[in-house]
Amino acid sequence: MVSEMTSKERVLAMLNRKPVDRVPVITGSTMVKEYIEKSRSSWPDYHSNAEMMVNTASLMHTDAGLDNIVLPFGMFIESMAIGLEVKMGRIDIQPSVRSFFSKPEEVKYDNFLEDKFVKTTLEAIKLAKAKYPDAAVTAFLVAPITLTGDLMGAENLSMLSIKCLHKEKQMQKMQDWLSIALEINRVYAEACVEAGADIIYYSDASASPNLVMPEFYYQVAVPAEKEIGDFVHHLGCPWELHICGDTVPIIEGMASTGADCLSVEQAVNMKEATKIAEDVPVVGNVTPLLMVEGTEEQIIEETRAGLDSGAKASMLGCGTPPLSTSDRLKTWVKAVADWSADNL
């Protein structure tokens, strides 16, 4: 019998695959319209306020019992930082990446730790561990392909990935923006471990099947994660990868970059992917929509369908809907517990 642990104890033990009380629960977005309206935030200061974003953010650990706290909201800081733009959408829409370089060259990343939205981040992280040490305090990072694909857009990102397995140029090509990418991702991971962060939670979503070839991931983004993951574990700090879409063609290879937990979403076979897997834990695939509009049956069900699959712990199949409501997120922790308690 394990005793009982605090959030942040059950989360880590989870990663070292070693017994936990009960099954973590565990997000990768935190940016919810109710609880931005609950800490008094306001649009858009709480992306670029440190306070207001950890107020908000740590709602779904205190609030509705999720065990981490993710920092910070949406996947647009990095690009944000090097002079990309970006529509910060509303405060139930988060910001997106609008524009992108011609070529490598004009990433310019000299002065990334000085932009304000990364300072955020970075002070979020602090004030997270100040205020809540029993939490696992994540940091939400853009991956080596996806921030590639900022960098070059998501359509040539598309187009390249095809062209370079087939052509020696174009593969030095692809390999001169995913230099870059993966330097970025060196300067914020680095910062965001100095800062405190428990984990780093490394999202890949334009690695997915439904938009590059598997060979592709195979041969280019595989080494890519590889790299990030081995220079994050190097800081001392666990790692997770999380990729959109159908992933079982290439949960074998996510499995292979040494991640801690691989992220699944709801369109991923969970018995067959953990089967993939082997040891390497698998989290996800309950549907977020559910936190928006589903019953407290549709939730309890899909819930224990996961863990029943073998998810070594619970976490929507993508990040957390911004119109996500209370009561449906402590629905899902309650049915995570209710399932430890049956089965641990």
The other form holds:
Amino acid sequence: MVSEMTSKERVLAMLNRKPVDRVPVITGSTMVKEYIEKSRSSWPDYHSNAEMMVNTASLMHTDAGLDNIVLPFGMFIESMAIGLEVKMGRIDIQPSVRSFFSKPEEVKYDNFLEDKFVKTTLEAIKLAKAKYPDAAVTAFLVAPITLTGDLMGAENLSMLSIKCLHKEKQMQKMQDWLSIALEINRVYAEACVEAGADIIYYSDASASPNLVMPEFYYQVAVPAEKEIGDFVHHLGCPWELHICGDTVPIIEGMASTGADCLSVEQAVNMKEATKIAEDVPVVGNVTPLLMVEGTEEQIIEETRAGLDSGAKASMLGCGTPPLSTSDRLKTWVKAVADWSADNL
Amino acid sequence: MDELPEKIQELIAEMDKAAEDEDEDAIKELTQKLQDTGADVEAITLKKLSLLVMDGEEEMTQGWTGVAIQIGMDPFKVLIEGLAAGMSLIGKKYEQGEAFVPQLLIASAAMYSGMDLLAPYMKKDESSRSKAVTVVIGTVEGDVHDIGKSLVKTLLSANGFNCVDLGNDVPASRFIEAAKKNQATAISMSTLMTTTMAEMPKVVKMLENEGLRDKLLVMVGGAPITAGYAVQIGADVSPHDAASAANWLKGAIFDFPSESVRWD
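Structure of the form predicted in complex with the partner chain, given the form predicted on its own:
Everything in the complex follows now, all chains and molecules, and the chain you saw is the first one.
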């Protein structure tokens, strides 16, 4: 029997493949409309006001009972900081990147850390650490392939991902883009770890078999993810890798990156994924929409099914929908606690 | 192609190279040589085009489309039995889990590159063609992801549908306006994000409020969309992928009243 842990201890134990007092419940994003309103934050200020952001994000921990606090809101900071156009969304829609560069030389990132949204992330990490030392403060960053897709446009990434497998010239082009993404990844990750992030959560949404070839994932994405992952480890910080879609064809590659856990979504057969990943923890894979319109029975059933299939932490497929309700989030957390009481 | 005589196969290989090199003079010369052999150059060209589109070989698709034009083939036949047939081939593979999105995208680029060359010739034939069934297509408001939507559009186009592409981040009212303006048969909406799913029922509600729901088929799709959700919001279907969308619509329009009846 493992004695009671703090949220942070629980998540770190899971990442270190050690016993836990109960299975952790974690998320990859925390922009929830109900919590934004409850914390009296206002759009779009909560994207650039660290205090507002932490006040909202922390409700996922203090009210719903999740074990981590994730910052910032959304996957747009890196793109915004290098001058791409970003539509800021609405209270219930996360910001989205709207433009891309036509060639790598156009990307300028010398003043990356001076950007106000980057600064907000770093301030928010420090603030969350100070206010909630028992929570696992998690920096939500865009991983190399997805950032490369933001730089060149997702459709171009998808097409180049197949062309580069057949032509050396195209592979060079891909590497030119990717090396810039990795450099930006390094600068941002280092600053987040210095600010005190307990964990880096890398979303490599665009490395999905839904968008690029599995062969490309193994040849190009795995070395890139490993490179940034090793860098984060060198800084003394664990990291999680999330990839969208049915990732079963690339789970072996994901496990080989050295990520401390692999986050998968509801399209993935958890039993199969955990078998392939062997000793690397796989986390997931509750359907996010259940937090918006799921019944109590559906939430409990899916949560338990994921854990029965070997998930080492319960997590929503690919982030928490902004229209999630606090009662459903609490039902989910309770379902994990109940399963843990029955099974650990 | 393997069953063709060796001499013809050699000429085809030379043609592939000339097409890849974009050497128009060589393409003309080789086209003549192929014709001189007495081979069925039209059949060869259609077969080549479908295979090249399937493989996403843009330059070679353009080169062989040039051959089709040079020998005076019916451009509509080239489009449907050559270019679009290739798109259908890769679409089927995708449906069966044997191909991935990048392959669809490069095939789509190859098909459109051939269609661009055919376009000036197609216009001449417009009067003799029956009006195509129109589909208004777009990604809903708040979502800028349009790869899935574009693939649906490509496969619908490849199957002869006329697509009015509204792009991404499309407000509900624009779907309605475009459907009315074009007397459309179907509206196809997509989203990649759970955060923007709620825009879909808005469109269906607007159609109901304006008394237009029965005039149109409504397709919804994208990563978070399920068949159950389609039923729940009053859409007609949520096809599994782009190829299924085209197949479903091809079947659905058979039982659907014609546009003149619906929009009268």
